[in-house]
Every structure is written in C-alpha cells, then in structure tokens.
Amino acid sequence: MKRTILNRSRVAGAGLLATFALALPALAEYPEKNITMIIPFGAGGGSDTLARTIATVIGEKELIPVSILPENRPGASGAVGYTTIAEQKGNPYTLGTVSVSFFTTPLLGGSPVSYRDFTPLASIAQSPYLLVVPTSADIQSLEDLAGAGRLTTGTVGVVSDAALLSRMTADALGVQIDAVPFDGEGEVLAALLGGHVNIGYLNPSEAMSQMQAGTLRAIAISSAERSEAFPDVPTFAEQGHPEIVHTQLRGLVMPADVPPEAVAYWEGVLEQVATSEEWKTQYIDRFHDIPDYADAEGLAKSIETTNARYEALMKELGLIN
C-alpha cells in the first residue's frame, strides 16, 4: 500500500535551505515509484558501501514501499554522477551521497554544479577521522607535536580531509606541518609506516586494525566528542583545541526544488535508519563511525560550513582565487 504523506508544513532554514525547498504543489502519494541512488563513484568505494548499505536497511526494514535502486555513475572525480542527480530538478525520485568530492571538484571548476543545486534530506552519521603517529615516535599527545617544530604527513591528492585537518592542526599548535600528496590511502599509509612521514589522519576502519596490529598510536580524534570505537582517544578539544572538529558527513541529498513533502518524507525515513539497529550492525561498528542523524536544515548548514573550510584551504594553497 502506497504511504501519504503528512501535510505539515515546515519552516526552511536561512539561506541555503530556503533556496534548496521552494514550495512546488503538493505530492498526492509518495513514493509512487521506484527511486534512483546515484552513486558518484565505482563499485566498492565509500561513497558505494555507504548508499548500497542505506539502501538494504530500508528495504530490510520496509520503510518505504517501492525499491531503491543504486546505479553507479562514476567519472571527473565525481562531477558526472553529480551533474545527473542536478539535472533532474524537482524531481523527488533521484537521491544521492555527499563525498569529498561533493564540496572540492566545483571548487576547483571541475564541476559544472555545486552543492546549491541540490536540496538536503538529512545527514545518517560521521566519519571522523584519527590523528597517529607510529608507535615508536615520541609523541604522546597534542602538546608533544606543538613542540615539534615541523613535521609531514600524507594526503591523498592536494585538496583532502588530510590536507585540510593538517592546515587546522598547524594553524592551532603553531607548527609547521608540510602534506605531502600521494596516490592513494595504501601509500599514504605505506610512508607514515615507513617513517616517511611524521603524522597522519586516518579513517578509523583504517586506523583501528593498524592500532590493533601495535604500529599506530591515536593521539587526537577530529569529531566534536569521543568515539565509542575509541574510548581512550581524546578529542582535539580536550587538549585545548576546540577549534580543530571535522568530519567527514555522511549523508543525502535530491535535485533542487523537490516538493517539501518529499523533504519530509526522507527526513523520517532517515531518521528510521540512522536510529536502527541494523544500521548500527551493517555500518557504525564495522566502519567505527559515529552515528549522527540531522534533519535537513542541520544537513543544510554543515553544507555550508563543510565548502567554506574547503575554498578557504584552496584559496591559501593557491589553488582557487
């Protein structure tokens, strides 16, 4: 049986979101039909296991009486997949994942949209990201690295959440951290183990079997508060550095001018999965993320807090004006 929607109305946050949600008529019954997760990217990625995970939870929890069907669109890191799901304005049957990529490929003109030309649904959860050192570096914590002097570490590209976390330690402990680029996350890896670099900040389904393994200490966590998969790893804000929290965000979003009512829908059903305990099985224990569900307007200005750190790194690296 089709679901009908509640018509309550709902008051748009400032900017962004305003612009995302204008009022278009009405949805009679929704959804209708089966709906599309464009996913950005290739089989097997982040931005893949996040959307395809989505996905078997709501169908394993009947929370919407139609299928999800994910389709892969990858290409121009990212703009290919993205520029489908804008072009289908007001279209309510067309959902897709923030990435990085998300946020740095229309910064950097790679891109012929940009996260104005979507509408927030609701962020699912965090990634944070951890802050080690090899175990047998001297360094125990924040104040041990402010004494450093100048240290590297390794990034995946130029433009990363690495790169950008790194600027923001450098910044706050008044040292100089130099990120050196690399091809990918096994090489980045690869150089913090072999003493190449001084410092890295890892995902923690990455970090935790290297912590595990006894080559990497934690030293720093970037969300807001610890993390259950880390309890002994103190935030930057507990060492004195409140300003130092980003994480990667988990969540999704439509083409502008969907219907309300649509916003509304996902919000609920979002919340369903980022609150379930299949979600908690399938994705927050085996990736160590940090569950975090934000309605749309939430979704909205982290949005927008995410792309303003990202063009400030780009304008400092000469990479953007």
Given for the second form:
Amino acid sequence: MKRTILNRSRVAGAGLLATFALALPALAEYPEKNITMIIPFGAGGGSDTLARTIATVIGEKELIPVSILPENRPGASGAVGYTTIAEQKGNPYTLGTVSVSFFTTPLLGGSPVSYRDFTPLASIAQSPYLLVVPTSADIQSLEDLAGAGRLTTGTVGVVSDAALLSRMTADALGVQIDAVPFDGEGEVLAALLGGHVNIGYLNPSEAMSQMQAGTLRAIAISSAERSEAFPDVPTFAEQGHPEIVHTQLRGLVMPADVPPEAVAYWEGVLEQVATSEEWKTQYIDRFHDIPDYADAEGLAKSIETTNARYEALMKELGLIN
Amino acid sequence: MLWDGIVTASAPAILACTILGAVVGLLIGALPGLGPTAGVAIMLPVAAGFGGVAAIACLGGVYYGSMFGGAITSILLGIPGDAPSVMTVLDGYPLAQKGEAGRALGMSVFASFVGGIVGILGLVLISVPVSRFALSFGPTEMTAMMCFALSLLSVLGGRNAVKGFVALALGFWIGMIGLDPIGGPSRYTFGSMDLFDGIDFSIVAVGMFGITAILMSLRVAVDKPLMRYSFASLVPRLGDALRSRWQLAQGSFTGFFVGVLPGVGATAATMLSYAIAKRTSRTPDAYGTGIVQGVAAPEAANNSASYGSMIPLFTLGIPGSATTAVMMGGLLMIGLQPGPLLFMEQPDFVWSVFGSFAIGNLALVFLTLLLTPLLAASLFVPLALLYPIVLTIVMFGVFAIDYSTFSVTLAIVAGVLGVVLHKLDYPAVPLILGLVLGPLLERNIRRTLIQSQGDLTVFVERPIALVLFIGTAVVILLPLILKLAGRQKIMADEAEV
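Could you output the structure for the form predicted in complex with the partner chain, given that the previous block was the form predicted alone?
Everything in the complex follows now, all chains and molecules, and the chain you saw is the first one.
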C-alpha cells in the first residue's frame, strides 16, 4: 500500500516540477524576507535536530536568497508551536516540521489545530523503526516471535509509533504484545537492556549503536524496502507480513492557504536538499534514516494515512470515540 | 587516564568553554525557575558550534554549574533556584535569616565540591558495573525504591502527621494533572490545553517557596530593623565542612546511586539524602531550623547525582534524565554516536570530557567562594527594595521555562496556595515530595502491573524489590516497636541540641 503511494507521488512530483518551471517568472519576488521555522519542541530533541539540519543545508547550499530562522516554541505536547504556525494562515514565511505530536495531540483534543490547518510542502526522508530484542534472547526472526505467546514492549508515551507497530505486529502474528508506556527513549532502552521488556521498536540511530556493540539484535525493519544503513535486516514484508509498513515522516508544512507558487517553490528547494551530499552526510549518515523525497501531494497522502492509523489506534485503546 | 584527560582539557580553548559553561550554569541555576535541563538546552546550539570535547565540556559545565548555582537563591531568599535545590531551602534559608548566609553558602560550595569529586571518581572508576546495577532496576524495583524513599521521607512531614499526609496527598494530586502517562486520557485538565503536559514541578516549588514568602512579607512592617552588618556572617567557615563530613559522604553516595537510576533524577536524590541525614541524626529536630548539615547533605547529593546520571549516557548510550537527553543531542550534533562503544572507540574524547568536569568543578569552587561575601551582602538590602526585584526575576525565570504566561499564572496560584497552607499550618514540604515522587510511584506501579498482567506477587518475587520492601517495613515499624519498648524517651533524653 505504501509502495503505491510512493510511486504515485513520484509521478505527481514530475508533474509539479513542470508547474514549478512554468511558474518561475511569477516567483521572482518570493521569498522576499526571512523565513521563520517554528520548532514545537525544545532544543536537542529529534525534531529540533531535523529542523536545524534542514536550515543549515539550505543555508550552505544557498538554495534560497533569504535566511531561515529556527525558533523553538515548546509546550503542551507540540500544540503551542503548531498553533503558532497555523495562526499564520496564508503566510508563506512560516515553516514547521511534521512529528508524531503533529497527529496525536489534536486527535486527543489537546490542540485547537489539526493537520487540516496546514499545507504540506514535501517530505525529504523517512525514518523506519527496528524491531529489536536483546542478543541474549532466543528470538531470531518474526517466526520465533510468533511462538512466544505473550510479549512486552516499551513505548514513549501511550500513543506512539512503537505502540502502533506493536499492535500491528500482534495482529499479524497472533501473539499478545503488551506495551508499557515510559517517559523517554532512554527509559525504554534501559528497560529493554535490563530485560524488563522483551522487544523494542527503536529509531535507527538508537538501534545502530546498540547493534554495533552487540547488545541488541534487529529482527525486522518497518520500511517497505530494506534500509541501506541496515542491509542485513529484513523487512516485515520479506518475512510474510507486507501489511506492516510504517515509518516516521520527515516532512515540512506551512500554514493553510499559502499560495500554490510557494508550495511549488519549496518542493523544488526540498528536492534539492533531499538529493544533496550535505543532507546525506549531515543527516542521513548520522541518523541512518532512509532518503526519500515526496512532493506536496505525496506528503499530503502520507499525512492522511498516518492520521487514520493513529485515530484507529486511539479508538482501539478507548482514548477517543 | 583521567590525568591525560585533565591535561587535554586544560588546553586554553577547552578550558575557556568549560568555564563559560560553568558560569552560564551558575547563573541559570541561580535564576529561579530555570534549571539544568533548560540551561543545557539553551546552550546547546552555541556549544555545538565549538565542536568536539569543547562542546560537551561546555554542556557538562552548564549541568553541574547549575547545581552550584541553585543553592544561592535557596539560601539567600528561600526560593529554590531549580528543582534539585528545593531541599537546600529547608536549612539554608533559616541559616541566612540567622545572619549566617556566608556560612550556608560556603557549606553549599564545599558540599557541591565534595559531591562533585565523589561523582567524578564514581564516573571514572566504577561506571561500567554501576551501569549494570542501574539496568537491573525495572518498574518493579523502582516501585519498591519509591516506597522505601517515602518511608524515609515521612520524617519530613512536620509535627502533625495528619496535616503532613494531607499535604502529601495534595502533592500527589497535582502530580496527576495532565495526560495520564500510562492510560492516555487527560486528567483534571478541564479541557485546558495548557494543562496537558502537567504542571512543571519547578513552577510549584518557586511559587510555594518564593511567591508565598513575598506575599507573607506583606503582613509585616517594611521598616523592620535590618540585620546588622557583620563581616563574619559573610565568610564561609572551614570547620563546618569537617563537622558535616558524615552528611557530605552520605549525600555524595546517595546522590550518586540515585542519580544513576534512569528516570529518577537529582531532585529525588536530594530528598532522600536529606531524609537519611535527618533520620540518622541524634538531633533530628534541629533539621529545618538552620544547621549546616542540612545544607551539606542535599547539596552534595545533587552534584553527585549530576555525574551519576551521565553514567548511563556515556557507558550505554541511554539518557536517564531530561538533561542528559539534551546532552545526548549534543553528542549527536558533534557527530558522535552515543552508545556502549563510545568508551572504546573514543577514549580520548571521553577522558578529556571527564577531565574538563574535574577542572570545572574546581573552578566553580573558587568562583563561588569569591562571590559568596558579595551575594551574602544582599541580605542587607531592605525587603522593600529587594522583593520587587526578586519578584521580577522570579516571574522572568518562570516565564522563560516555556515562554508561557500560563506558567506565570500557575506560579502565582501556587504562591497563594502556599499562603493558605501556611495560615492553616499545613507543611509545604510534603506537598513538594508528593509532586516529585507521586508520579514516579504511580507510573512504576502501573508499569509493573502491565508487565505482570495484574499479578501482585511480582513485587515480592524479585530480590531487589523484596529487600527494599523489607527495608520499608523496618523503617515504618521500628519506631513503633521502640515506642512500645518504652525506649523512645531514653533516646530523646540522649539527644543534645
């Protein structure tokens, strides 16, 4: 399912690129002032690093004639920052990145704005999750996992990608997986290494250092195809479960109702970022994400799919009606 | 190896970054509201630009520097500079009121230094075995640990046990506001988006200690005679350090081991070490009236805990606290991969960073000792001039946590609540304890029960948990048994004030 979206988005991308070329004269003036990039979380986190790296790469390659000014607006599980962006309706000088809270906080009723109040621009990478077990465990493949009967996993917060993936795995394999919510990625990792939970769904960079040290073993990756960073880790699909594909989107959004020229402009800029050497060395190689450019339409579709998944999970957990 | 690290870290560029970090940490720690996590996050983009050892030396400096700085406002104004210095208020502020601010500040510097040295040595010498010990603490063990801590902390409840428990329960309740961390739905938020993330502990602490004190001062005449100038009250006394050696050692070790545990943190470590100091004292009633030992234990603990909490980060790649999570962001930004291999692949880097900790710790001692008379002199400023300035700084500090006016409102509400509690003679300390430890206890009980599918026997099946629960029972039952044996009175007679 994911694959068709990606293919379709590539076709659509080509079409939009043509529009971009035609629209060039009209864009001569845009952007005429600095762009504010709102980061709805504190400094040092994943969203912060992503946003700042994008800004740095754009700056180094001089892709736009103005500066990008990153600004941290943390609070209320991302709602403060995302509301700040959405309030700039029609203003093509405010940028933001997509995160898990972009979906979950509005769904839980914690934010006055939802994904419908934003204009998707493009996504430049996807971050898969690795299903890992301690090296001391007997589990070598999904098949072994299916025979385990009951498992526990750790997740950051109640509604997260790890919780979502553990539900998908449990349904696919017919096992019981109880997700224990912790307060941070570090706590999940500690519980996993200490043997207090059996399996974990980790970010590529977290999983990489532990796998290199031989403390954890990856048995599946949640992307549609294998990741270059983990050539030996098979996908869920390869192990007979093509329905389990879920990655975190690394995309950018603007407030609703920005002019289509601005969207086309940013698609062009972000495609150059996604294919640049600087992006590869400063982000992909460092965080082991999968480089993958998708245009506005592609990102919009992925956003809807992701939102529907979270919504279904929350209904299943009884958090919303 | 540490010596090589110290030599590398003495290079002018790294030294400058270490000192810069330490000074920024000192200031942020002293500013009520902003604590180590915010400090490290604020410095992160700047420090990342230094690259390599200098970047992490600078961030580390902010972290332990804030542990030094937090004590300053706690002692001088009775307003905790950050969460880990709340316990320092209990004895530090009364000391300052007695005209011995210099002594209290000096003690906090000695204690921070000793705690720092113990923490650094622990980090250097035993980080690998200790990190394994930390991993053995799962939700079950954490639950037992929190019960044990609470049993020790019951000594801080004040004279009226019922009022102490009411305040504790109120703290537990405030800690539950926000999104239910285990179940998901929001609790007691009344639909307010601002309450979704819960109530930041430092806002309540600043409100209930700082704003309450300022509001209470409105009742007294402003032209109250000022403390008399005396140079002796401004300078630290070395003898205090010797007199508090047991509290220093106890605080350092408690802080270190509690700090290592992922998700517990320096604040809980200070509470525990203060409670142990009071429990084991022959004159427990003297605690809270202004004795240097009451400053020594928590101040040694919070510095030591800051190094302890770096152990899981450097040895396992696990950020065990919010502050170390930001530091991990720093490691990633300078192109290092935090993980179990960091020590092996980048030994020079790790040892140089540890070396910079040793240098920074020493530099802070001189810096703060020099500043002590200057800071202590602030007590000679009339309250009518001092409090408006303090109130402004407090409001700015609270606002700077997440640039939200809602936080400022919350701090004022906490301040008013503090006045009400004071009037009704309810102690504020149990409320703060409940707010810090309640969420930890609740989360770990519920995590354990998810793991065990509701089976309660798991709590006594695991050895570490069982030992801690037995310890809890002993702490609760021992005074009762002693009382029954009629020995309570003899002990009271033995006590000397």
